[in-house]
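Encoded as structure tokens, the following chain is the form predicted on its own, with no partner shown.
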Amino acid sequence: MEHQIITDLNGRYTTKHYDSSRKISKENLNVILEAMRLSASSINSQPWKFIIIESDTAKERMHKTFEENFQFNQKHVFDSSHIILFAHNPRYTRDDYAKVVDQSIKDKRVALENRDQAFGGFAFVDLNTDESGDNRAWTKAQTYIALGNTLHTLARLKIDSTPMEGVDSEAIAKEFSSELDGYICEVGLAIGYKDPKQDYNYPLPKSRLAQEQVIQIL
């Protein structure tokens, strides 16, 4: 099929070394930014939390969060150009949708009368949510919805990632726990330019299932 978005999610690999010299601009940065912002969720939660791991303080903090689990990852902290953690809120409540409904009203989607009824979606949270209050589940699988955007995001300004649940929860937890204020991180992402002489995943050839394998249509 020839198409610019296949082509570039052909391109699209886990990569497995990075070249340390090469940063990405703060241009490319802002629209990886911007695309994660405006990623889908289901009510429109966004229970999500992204922490950009950017400065050599940062990543020094990164780099130990890899001493007891996942070293093979751990190279990635100094040689990738930024680390993105990916964070859910364990317990996501009225008051936090909240925050979403008065900024659909701020923005107009909503009209200020409407308010109590725009509370309506709030019921998928509660189908979620279990007698202690934890919906951690929930709103996991939103951020996943996140990541899958920002890697077709990155794919499409031809910069390479590495995506990471090979990163220890309870050190990052631990680290950086006054910028999680209670959230979880188990899934990272690596992203930058690869170091094509010394990745051995980039060479090899795209491998999927094919079509008819998993795709139905009725």
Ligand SMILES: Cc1cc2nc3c(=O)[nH]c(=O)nc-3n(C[C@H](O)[C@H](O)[C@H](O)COP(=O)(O)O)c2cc1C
Contents of the next structure:
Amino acid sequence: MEHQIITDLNGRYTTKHYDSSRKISKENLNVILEAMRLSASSINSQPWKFIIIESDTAKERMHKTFEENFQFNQKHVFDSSHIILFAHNPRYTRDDYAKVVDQSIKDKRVALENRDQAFGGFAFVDLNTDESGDNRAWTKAQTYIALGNTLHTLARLKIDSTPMEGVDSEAIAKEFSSELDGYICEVGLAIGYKDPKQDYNYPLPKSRLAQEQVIQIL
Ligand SMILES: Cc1cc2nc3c(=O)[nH]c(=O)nc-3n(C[C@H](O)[C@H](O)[C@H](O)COP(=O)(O)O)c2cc1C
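Could you please show the structure of the form predicted in complex with this ligand, as a counterpart to the form predicted on its own just displayed?
Next comes the full complex, this chain leading.
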């Protein structure tokens, strides 16, 4: 199939070795961050925080979180350009949603007199919240939409990446407790430029189940 979207998506792959001498330009980074911010989420809840590991100090801290687990991903911390931590709010509340509603009033999407009505969508949160106020499965799902959107954006920009569920969530919670402020990071994304000579994954053909196996058109 010939289409720019398909070319982009075939071009992206999970990078296993980065060229540490190449970093992402400020301009491209800003496009990536804005694309992340524009990600869709249920009821526009945006129950996420994206923490960008850029400075050497932040990288030292991130590197430390791999001491016990998932060491196979550790080398990306210094070799890639940036690591993005995708974190979700495990207890999304009406107060959190009020920020979204008030922003939509500011953006002139909702009229001030309709503010109360705008909370109608919060019923979706209630549906996904247990007796203790926990709705992390739902907020985590939203965060993966942002991850997918970021992967596609990177593919278009021809920037390489490594999605990583192989991150030590507890170590990250400790090391970045002040930045996370109770949010949970269970997935990260390394972004940068491959080292084509050392990356065993780069020359491999893309492999996916056939359309007939995963898609049914009724
Ligand atoms: C949510 C998620 C988590 C992943 N975690 C890791 C990881 O920790 N380390 C790694 O090297 N690859 C990881 N991968 C990469 C997948 O193995 C890879 O996307 C899959 O095999 C498809 O290959 P492709 O990305 O090269 O097309 C992850 C991918 C996703 C989407």
